[in-house]
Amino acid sequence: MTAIGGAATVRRMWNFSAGPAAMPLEVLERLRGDLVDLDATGVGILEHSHRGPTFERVLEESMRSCRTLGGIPEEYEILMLPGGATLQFSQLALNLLPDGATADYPDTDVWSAKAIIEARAAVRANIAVIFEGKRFHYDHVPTLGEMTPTAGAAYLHYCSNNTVHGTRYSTPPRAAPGVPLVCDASSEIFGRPIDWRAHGLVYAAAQKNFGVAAMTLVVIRRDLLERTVRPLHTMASYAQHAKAGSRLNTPPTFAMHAAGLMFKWMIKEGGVEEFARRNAAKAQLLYSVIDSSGGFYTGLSQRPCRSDINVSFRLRTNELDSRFAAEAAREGLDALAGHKDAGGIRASMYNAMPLDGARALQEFMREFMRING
């Protein structure tokens, strides 16, 4: 728990929420000021026209900082779109999956399962589930021998880091030759390097690693923008959003500004490689306790594919799970109850979670085990 001075001292929890998630205090304080007066214009960010010169500059800086932070090649278009990543489950299929064609989907957790459902509802095409992770309680992502990609598929969609059960791909899955990879990177975007040129499209919701809810980043190879697989309503079309510079209508201006501040903060802190190092260190603090607990704590994922971002585990009984989360909250460690589909405990530690937060949780885990073990 941290304290902030001022007219009144505010005690802030260590926030382990899966999203909306923790943000750096310096970014929050900047946003607080910008709500009232953005860049000494006398007008706050919520009031500025999305067509005016002040917001033009905000958006240009956000896009430029995003490209710099991620090392995103110039042949990829950056879009900041309204709505969460769930909207991409259908928008992706509408844009890239022709009627009667096939797209590959390894099912590795709750969100990939929802992506399958939404894609099936959106288009008249074959959604090929090439790995059924539910059979294994979602405890791992597929190895090379566990799935067979479809030759000639429109794309292969995967979720690189699975927030509920705490698994991740150490390297991207292999699609059939010539088939674009599409990645839902919502929980680890800018938290470890991405091989952009191995992907046709990468998307990520903002509220975990780079800002606030109601906006999603889409990074798409420009040749895929030229695909026309069906007539689309304007707001559903990636190409139309790109043509309009992510401003087909009044966009989520506050979220775009918050993202720009987050990108600049991550660049200042050392960039993607530095956050990959930090995230691995945070996760290891917790896994070291789990692995040495003699079964008091049990991880939900197999060790070779454990997430550095979402550490999911359970205790010996449901009652202990509930007591752990409640007592942790009283100690300033918030939002540790596991997802309803998995139960147990989940510590989500995105880029803005400092190492001290993970250390505080590690100490609590040891003390809770000492008392209750």
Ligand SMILES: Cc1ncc(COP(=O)(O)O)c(C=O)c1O
The other form holds:
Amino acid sequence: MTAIGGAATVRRMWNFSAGPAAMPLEVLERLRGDLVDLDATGVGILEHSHRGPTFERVLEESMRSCRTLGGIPEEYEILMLPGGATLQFSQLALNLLPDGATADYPDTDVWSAKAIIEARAAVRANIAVIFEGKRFHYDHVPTLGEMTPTAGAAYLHYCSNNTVHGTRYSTPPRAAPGVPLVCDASSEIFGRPIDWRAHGLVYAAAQKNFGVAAMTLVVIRRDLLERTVRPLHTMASYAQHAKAGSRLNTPPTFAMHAAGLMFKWMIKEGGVEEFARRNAAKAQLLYSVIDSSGGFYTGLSQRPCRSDINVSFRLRTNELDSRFAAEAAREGLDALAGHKDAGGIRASMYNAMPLDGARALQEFMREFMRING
Ligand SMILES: Cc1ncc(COP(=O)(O)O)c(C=O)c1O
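Moving on from the form predicted on its own, please list the structure of the form predicted in complex with the ligand.
The complete assembly is shown below, putting the previous chain first.
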């Protein structure tokens, strides 16, 4: 927990929420000022027209910072779209998957399972579940030998970091030759480098590593934008959003601005490689306690595919899980209860979580084990 001085003292918890998630205080304070007066215009960010010159500059800077931070190649279009990542589950199928065609979906967690359901609801195509992680309690992502990608598929969709059970792919899965990879990177984008050119499309909800809910980043290779697989209504069409510079209608202007500030903050802090290093160090603090706890704590994921962002584990009983989360909250460590589908404990540590927050949780885990072990 951090106490902040100034006119009013603010009590800030160490926030381990999976999303919406912790943001850096300096970005929040900047946003607070921008609510009332953005760049000395006498008008706040919530009040500026999305067609006016001030917002035009805000969006242009946000897009530019995004490209710089991610090292996103020019042959990829950046879209900032309304709605969360859940909307992309159907939107990407509508845009990329023709009727009667096949798309591959390894099912590795709650969110990839939802992506499968939504794609099936959106299009009359074959959604091929090429790995059924649920059979393994989602404790790992597939090895090469565990899935057989479909030759000629329209794409292979995967979730690079699984927010609920805390697994991740160390490298992208291998699709059949010529088949584009489509990646849900919601819980790790800008937390470790992405090989953009290995992907046709990468998308991520904003509410974890770059700000405010209700906006989703879609990075799509331009040749895929030009493929029309079916007639679409305007708001569903990536091509239409691209043509309109992500301003087809009144867009989520505040979220676009918050994202821009987050991109700049991440650049200033050293960029994606630096965050990958920090995230690995934070995760290691917790995994080291789990691994040396003699079974007091049990990780939900197999070691080779452990996430550096979402550390999920359980204690010996549900009662102990609940007590752990409740006592942690009293010590200033917030939102540690696991996802409802997995139970246990989950510590989500996105880029804005400092090492000190992970240290505080490590200390709490040791103390809780000493008293209850
Ligand atoms: C990996 C992943 N994909 C998709 C989503 C859904 O995002 P949203 O709630 O913004 O639709 C989440 C939410 O936590 C997520 O973790």
